[in-house]
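Given next, in structure tokens, is a single chain: the form predicted on its own.
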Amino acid sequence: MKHSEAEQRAVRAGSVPKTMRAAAIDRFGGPEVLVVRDVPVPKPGAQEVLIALDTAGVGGWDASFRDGSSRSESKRMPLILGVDGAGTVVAAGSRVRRLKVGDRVYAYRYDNPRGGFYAEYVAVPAANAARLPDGLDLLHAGAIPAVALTAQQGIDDALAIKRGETLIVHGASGNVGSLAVQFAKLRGAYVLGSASGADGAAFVRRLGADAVVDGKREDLAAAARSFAPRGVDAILAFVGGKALTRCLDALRKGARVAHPNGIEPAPKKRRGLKLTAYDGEPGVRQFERLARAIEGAELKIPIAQSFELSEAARAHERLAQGHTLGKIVLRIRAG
């Protein structure tokens, strides 16, 4: 894959700064908060690599991290915000063998200690990233490793969908459930797709499901009932409530219910369904099976809205508005 000139002098001996830009907070609060500010660029450790970075993901837990309400294990201030991105390893530590300088790669790492994605570099285990699938670019890439493996672990571990079987992702026209669909597509499912709004309905319909209802305007359980008349198979679940209460009112005995930890209400057991809570996870294994769904299910991956580093906080004012159908991302290197 050809590199760019920016990523050719990036990977340059020698061509990392001691300094870099980074959209940090010094103490909570909305959006404002989020100033780009120069700080030290991080030192690999032995198993670490250090990205230079091309694209990060926004996501509502980045939102979480700013006003407070999810605490991070650092207590240091400035803190620099994101989960996820994609770019290009300028420096990899003594005991890194799987991936080398000059790598294109994405990585996920929740709380980073060493310090969050909306910056110019970060350094992460080399286990939390991995080289970019065939036929994504950096962009894209940048956009999905949190949310791309939250949906194809709740696809296939949390679930273990087969062939034939029937599915609700509620919550489908989400960062998540796009993609839950799309691999659920792959695993030869039928799917239907829980989406808000009318143009989430034709979104969701785009990218695959053989139905969709709106939540909005629809009555979901009712809907489930006509695609699945003996019962639906099994339920991942990315919004939590009322609407998903009355959808579990459609499932089979014996069914499967998923959900990442976090939704909130989250669904309360009942008897004759399995209920399974989850973490999407990082890993050299996990980054494996991803990259083969990816490519598997020629990934469609919608970016909603893309902002430089320094509109960090116009960012967070866009996803506070809700209803982004797509990945809103940070271009760390504008051109």
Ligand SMILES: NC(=O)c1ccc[n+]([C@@H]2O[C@H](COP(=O)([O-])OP(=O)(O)OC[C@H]3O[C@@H](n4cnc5c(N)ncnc54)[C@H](OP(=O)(O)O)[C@@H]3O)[C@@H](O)[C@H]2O)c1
Given for the second form:
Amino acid sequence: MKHSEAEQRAVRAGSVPKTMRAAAIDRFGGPEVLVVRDVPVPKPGAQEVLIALDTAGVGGWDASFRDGSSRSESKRMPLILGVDGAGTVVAAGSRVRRLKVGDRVYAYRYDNPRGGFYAEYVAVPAANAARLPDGLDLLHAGAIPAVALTAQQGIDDALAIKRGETLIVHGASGNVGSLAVQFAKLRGAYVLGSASGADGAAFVRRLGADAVVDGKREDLAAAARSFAPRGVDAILAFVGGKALTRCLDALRKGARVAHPNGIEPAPKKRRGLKLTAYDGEPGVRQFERLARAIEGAELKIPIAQSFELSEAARAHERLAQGHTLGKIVLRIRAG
Ligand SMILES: NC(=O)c1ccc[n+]([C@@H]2O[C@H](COP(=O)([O-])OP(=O)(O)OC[C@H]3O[C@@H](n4cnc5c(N)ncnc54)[C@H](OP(=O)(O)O)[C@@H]3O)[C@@H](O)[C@H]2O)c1
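What would the structure be for the form predicted together with this ligand, rather than the form predicted on its own?
First the chain shown before, then all remaining chains and molecules of the complex.
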């Protein structure tokens, strides 16, 4: 694969500077507290790689760290936001074998103690990064590590979806949901996607759902009953609340319900249903399996809007408006 000029500059030996630009906060608040500043480039430890980032993903969890509703383990300010992204390895610790300088990688580490991904460089354990799957460029790769691992682990681990099963993806127009629909189709499931708005419904249909309902205006439980009259086998929920609770009545006895931690309000346990709450986890095995699914599904990765690193506050304003239908990303390096 051809490397851009910016990447070539970054991988040239000795080209890692001492300081870098990063979008960080020094107090909790609205998007305006997110400001670009000069901070030290982290030095990779023995098991870590240093990545010159091209793209960073922007997600709801970043806004929670920004406004203080989620607290970082690291109490230090300034706090660099961002949990995932993609770029080129520019340095590798002495014990790293799997990755090398010059590899194009994508990576995910939630609340990275070495600093977040809204930055020119990030240091992460090598197990939190992987080479790009075939056909994925740095822009699209940087948009998906957190959401794709979460989507796939919902389908393959929490629910263990099998060919021919019926599945509801609730919140299918969102970032995790839009990928979960595609991974469920890859496994041969029949998918009813609940989306937000007519445009959200059209978006989810384009991603391959067999049936779609506007979950904000239509009755999801009724749609589920006509989708699978003998009862739906499983539901993967990316939104909590009344529509989800009512929809649980449309599941068959023994059906599985799963959701990532963080949806509000989370569904309560119910007799006759198997409820699983989980977190999307990075790791060598997880990234290998994700690569196979990305290649198998010919994954569509919609990007709603991209912003320069210096526009991180604007990216958060856009995030707060909701209804993005695709991922918001920061473009850190031109090229
Ligand atoms: N624990 C973990 O590892 C983990 C990892 C990733 C995500 N999460 C959690 O998973 C959840 C989803 O994340 P995300 O990034 O995919 O969020 P998102 O992009 O905001 O997705 C939610 C989607 O659901 C739609 N929606 C809202 N109400 C609906 C309804 N009644 N019926 C149908 N659709 C509805 C939203 O539409 P509008 O935007 O138009 O309202 C949006 O398209 C979040 O709670 C996040 O914190 C957890």
